[in-house]
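What follows is a single chain, given as structure tokens, in the form predicted alone.
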Amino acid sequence: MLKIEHLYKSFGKKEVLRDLNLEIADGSIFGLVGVNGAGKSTLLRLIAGVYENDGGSILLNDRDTFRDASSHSDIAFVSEEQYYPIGSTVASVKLLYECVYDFDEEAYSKYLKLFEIEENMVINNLSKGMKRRIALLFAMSIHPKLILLDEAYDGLEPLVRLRFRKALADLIEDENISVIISSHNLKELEDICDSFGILEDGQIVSYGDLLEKKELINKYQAAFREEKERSAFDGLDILHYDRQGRVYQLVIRGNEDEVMEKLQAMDPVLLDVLPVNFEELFIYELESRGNYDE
């Protein structure tokens, strides 16, 4: 389990993360989302032990990920930008991984074929997408307990994305690892993640089971014989409100049956309910805090 408590991180006078708390269970794929500059990459680097935190703790299976060097071999970090020494080949990078990690030759051979990579490739001559494939190849070949993916799908072709998702799901099932994925493509995250967290103003402001959260937020469209003021909907947890004459579009957080009962008591002439997707959940959560600008 990854457990983060009261985490703080600043760069000079700029406070990036403050009193951040988060727990991620084994076998979970966690989607980390937030607007640009929210601190997602900083958080991933702190978890990986690249940065030292200014306060609080980050523990992977009760080991400090910065101060306990034994934890580093259990973490695979695929950063947004890939950097390799000039002239490096896939084979030469493999030598480094074999020295540092619990390297699995069988898994390595399997992912070479899956990602269509050749060992004699000179990495710096390759495209961004190919460099991403190579990073994923090594991350999945070292028996990690935790994989950190910053913009995981960036540069990957659709077919490679599908192969990667399937391979990642198999790895989680076989070895019960945890994965944290940061991405701006919320549709991609929705297809693979079972839990999520929204990072805003240096804190995780909402997190939990993705399916459960989505089930608690729905879009309702209601029409009434007479116009109603917003105060008529007091008592409902409204995340988004829009009115066009006597037709109201409402995004409401709460049990669907209970919300429908309250709306039906207002005698609507039309009442429909629609589920929200992950992108909408993200937008409405920020909008409800006054921090989303269309």
Contents of the next structure:
Amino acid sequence: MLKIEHLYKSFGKKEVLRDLNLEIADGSIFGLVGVNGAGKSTLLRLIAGVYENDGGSILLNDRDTFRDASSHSDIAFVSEEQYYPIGSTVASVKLLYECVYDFDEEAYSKYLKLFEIEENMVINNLSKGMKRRIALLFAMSIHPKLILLDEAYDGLEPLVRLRFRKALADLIEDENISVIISSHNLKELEDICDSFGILEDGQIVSYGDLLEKKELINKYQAAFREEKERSAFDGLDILHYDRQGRVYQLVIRGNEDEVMEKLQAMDPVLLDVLPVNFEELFIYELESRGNYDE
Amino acid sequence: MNWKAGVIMMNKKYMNYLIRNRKIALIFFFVIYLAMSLTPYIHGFSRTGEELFNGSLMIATVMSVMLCFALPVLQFAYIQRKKSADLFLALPVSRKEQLNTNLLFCFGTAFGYFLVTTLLILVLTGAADFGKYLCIAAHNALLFAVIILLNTLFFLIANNVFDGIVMIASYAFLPTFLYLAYLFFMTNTVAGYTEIRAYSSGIMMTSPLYMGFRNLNGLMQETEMAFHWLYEILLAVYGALAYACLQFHFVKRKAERAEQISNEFFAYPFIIHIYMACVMIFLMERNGIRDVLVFYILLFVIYIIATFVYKRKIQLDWKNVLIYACAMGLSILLAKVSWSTKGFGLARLNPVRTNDKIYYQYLVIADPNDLSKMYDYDSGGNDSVEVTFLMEIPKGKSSEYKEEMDALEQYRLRAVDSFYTDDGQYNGDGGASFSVSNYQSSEIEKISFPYYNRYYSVALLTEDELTQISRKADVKVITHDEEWNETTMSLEDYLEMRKS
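Compare with the form predicted alone: the form predicted in complex with its partner chain:
Below is the entire complex, every chain and molecule, led by the chain shown above.
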């Protein structure tokens, strides 16, 4: 289990993360989302032990990920831009992982085929997508307990993404690993993540089970005989409010049945409920805090 | 914590990776290294087997020292780049292990190359004493380790690869610059101060390279140059300090420093200003900025360029101008104070050490009719005479020469005063040359005569003073005829001859 408590990180005078708390259970795929500059990459680097936290703690199975370098053998960190020395081949990069990690040759061969990679490929000549495949190949070949993917899932071809998702699912099933994926592509995250966290102003402002959260937030379309003021909906946790004449589009947080009951009580001519997707959930969460500019 | 865990703390797996990853490069450079080390045998620069071996030994040492500059850059560049820092700092190898393993790799390469190459040549030729070779190898091991540690530190003071290389170069040249600044300052402001005194002042003890090669020569040539244990101790101290500082610049280094400007105090802020201060000392003139104004303007342009290299943007703000103006003002003030106080009082201090063997030496081209006057070359004549003497006072006999020594001290003070008189009295090489040297007893010190003062002055010894000196020293007067055939005679004979 990854447990982050009261985490602080600043770059000079700029406070990037403040009093951040987060728990990620084993076997979970956690989607980390936030606007640009929210601190997603910083948080992942802190978890990977690359950056030192200014305060608080990050414990992976009770081991401090910065101070206890042995914990790094359980973490596979795939950064946004991977580093490959000039002239390096897949085989030469493999040497590093073989020497310092618990490298699984069998898994490596399996993923080599899965991601359609050849060992003698000169990496610098490859496309960004191919370089990401190579990074994922090594991340999955070292028996990690936690995989950190910083935008590294973006840009993969649909077929490779599908294969990766399946491979990841197998890995979670077999080894009960955790995965944290930061991405801007929320549609892709929705397909793979079971939990999520929204990073804003240096803190996780909303996090939990993705399905549960999505169930709690719904889009309601209602039409009334008379026009109603916004105050008529007081008592409902409205994340988004849009009105065109007597037709209202509302995104409301709360138990669907309870919300429906309240809206029905207002005697609508038409009332419909639609589920929200992850992207909408993210937008409405930020909008409700006044931090999303359409 | 045991010593293996605490001090060495190398990561075997990581070392294994480094060796296997760099295997081909290591072999390739070793072949070049070996070939270069064998060049004395190919060209036969020297004749004896030992000379040839010493030639190889020196070439191998120089190449290993070059490796000590290059390897820290190659081994530690990863922490200066964001992408590679993400990869390597996330490895299950602690920062301390990474530091120690990389340092050991650098040392192993530089010293390993040296050891294998020189041992191979030694075994094949049998040209040198094995005991002496072991001493040289032990000394070089220390030298290479210290240079690697220092260069690693200088490289890591910076926050990116380019600045790291600039820091290594800047710190490597800094002792020489400090020495030159000290030499300029002392010889310009303290009358009688000589290059030999500056050289012996100990300022070069700031240079591990100087101390390392000086002691290497001492070991290789035994009798001609001294081996100083102090240098070895200082080298070890510099190495230990560098390793301690690396705890901050590597082990506790903030990874986010990668690819930022190098604004740590000992990076550009220190380097730019220390070099600026050195150059300002070179520019110090008794006439203030009158004669060197153009150089001050040029130095300001260089200062702005250096600030651009530091901050990657041209920045001409009031702070830079103010710092420069203050430094310039201080250097001018320092020059004025040093001349008005006669080199802070140092010039008037009697340089004679009565416990040493003392030499006074005097040489002047004088007027044949009055030996206390400079010869006037503008007179159109060619009848100048050379007056010279070398007075040697044996160790412990200075009391027997008291009167002469007092007279010469009075003359020295006149020469000192003329140095600080801004009326053209002090005219360098054209005046009388007067030197006072102290020799200690050891054979080695005879070569370097560290306490040597030399004065040039148009203030000459009077004929009475010369007569007094001639009682204890052989004062010679050299005359020449129109075809420049020289005649050397004693002062007494010359004065007699002139009278007649």
